[in-house]
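One chain follows as structure tokens, the form predicted alone.
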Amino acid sequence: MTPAEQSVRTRAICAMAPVVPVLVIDELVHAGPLATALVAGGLPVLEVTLRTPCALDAIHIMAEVPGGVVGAGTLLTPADVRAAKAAGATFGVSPGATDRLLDACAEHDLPLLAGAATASEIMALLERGYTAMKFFPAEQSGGAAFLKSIGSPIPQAGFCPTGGISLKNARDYLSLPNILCVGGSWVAPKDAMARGDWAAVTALAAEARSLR
């Protein structure tokens, strides 16, 4: 898969929901019923962070629940791009770009949301055909400020920013023409996790929902 064709898929899978919710998965058991809440909800696209022993698992058990469309996050070496997509991964997400983990996505043909955070890290995805980014970390990047202004000069780039992103400034990014969704883990609470209330966080799903 060529990165423009990566690309393509990357923003349809985007454009699915204006929401990601960004998870970390602790106990394999929330799985199922978390992706199920997500899901009725109104947030199809889910991101397990592979930052968990069970992750993957999770991720495989995820990728079952009708409706879902299940990524693995922090992608960092080909190793991690075969075991995700081994998992039934249907994307990734990195919080960076390098060579060998692009040419892996390709190989493997996963599409990546590869992070960038400056304008040569932008362009240096662009020369590689990938039009689909993420921004990260989001906040501590110059946030919402930082891509309106980046989207003047390099409009080809799109982006899914994470990190730092709330119910209270996701709307800051989301009124932007070259933001695709945003990312960000309030919509899965670990307290509403521990306690079972999945009721909970499909009323968290369904108002990141109506944010666009």
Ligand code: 3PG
Contents of the next structure:
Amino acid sequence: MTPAEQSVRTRAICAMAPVVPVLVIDELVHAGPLATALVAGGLPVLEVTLRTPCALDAIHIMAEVPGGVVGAGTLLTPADVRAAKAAGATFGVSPGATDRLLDACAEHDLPLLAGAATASEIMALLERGYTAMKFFPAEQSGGAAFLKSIGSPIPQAGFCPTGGISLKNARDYLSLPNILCVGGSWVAPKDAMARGDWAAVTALAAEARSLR
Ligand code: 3PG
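Alternative state: the form predicted in complex with 3-phosphoglyceric acid (3PG), after the form predicted alone:
To see the whole picture, the full complex is given below, headed by that same chain.
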């Protein structure tokens, strides 16, 4: 899959909802009910970070939840790409981009939201054919003000910013023309997950869904 084809796919995925939950799953038993709760609240696109031992198994389970579109986050290496694909991820997300990572996504047909946080990084991804990118860590890298500014000289790059985004500031990003969607962990709080309070997760998802 060429980078341009990947970007068509990731743009379509980002267009499905204003917010992509960024999920850190510690307990495999949470995977199914968490995905069901988020989809029920109107957030079908889910990013499972490969930061916990059960993350790949969680992707496998969540990919079976009707209506869900499950991706793997924190892809750092070609091995991560292969593992994500084998687990059933339909897209990948990375905080940055390396040639080896981009080559692996092309080889294994995994649409990637590669990360960029400077003008040169954005230009390097555009040069390779990517027009949809992650912007991370969003708040620490200049936030909505940076993305508004970069949209003037480089309007062809579209972003999914993540890192430090919540209900309080999500609209600052979503009101910009170069924002595809935002990502954030606030819709799946650790305490609600630990309690198994899936109704609370659905309520947070519905609130996030109404942002756009
Ligand atoms: C991450 O990679 O942890 C995401 O960007 C989520 O960040 P957040 O917890 O600040 O929403």
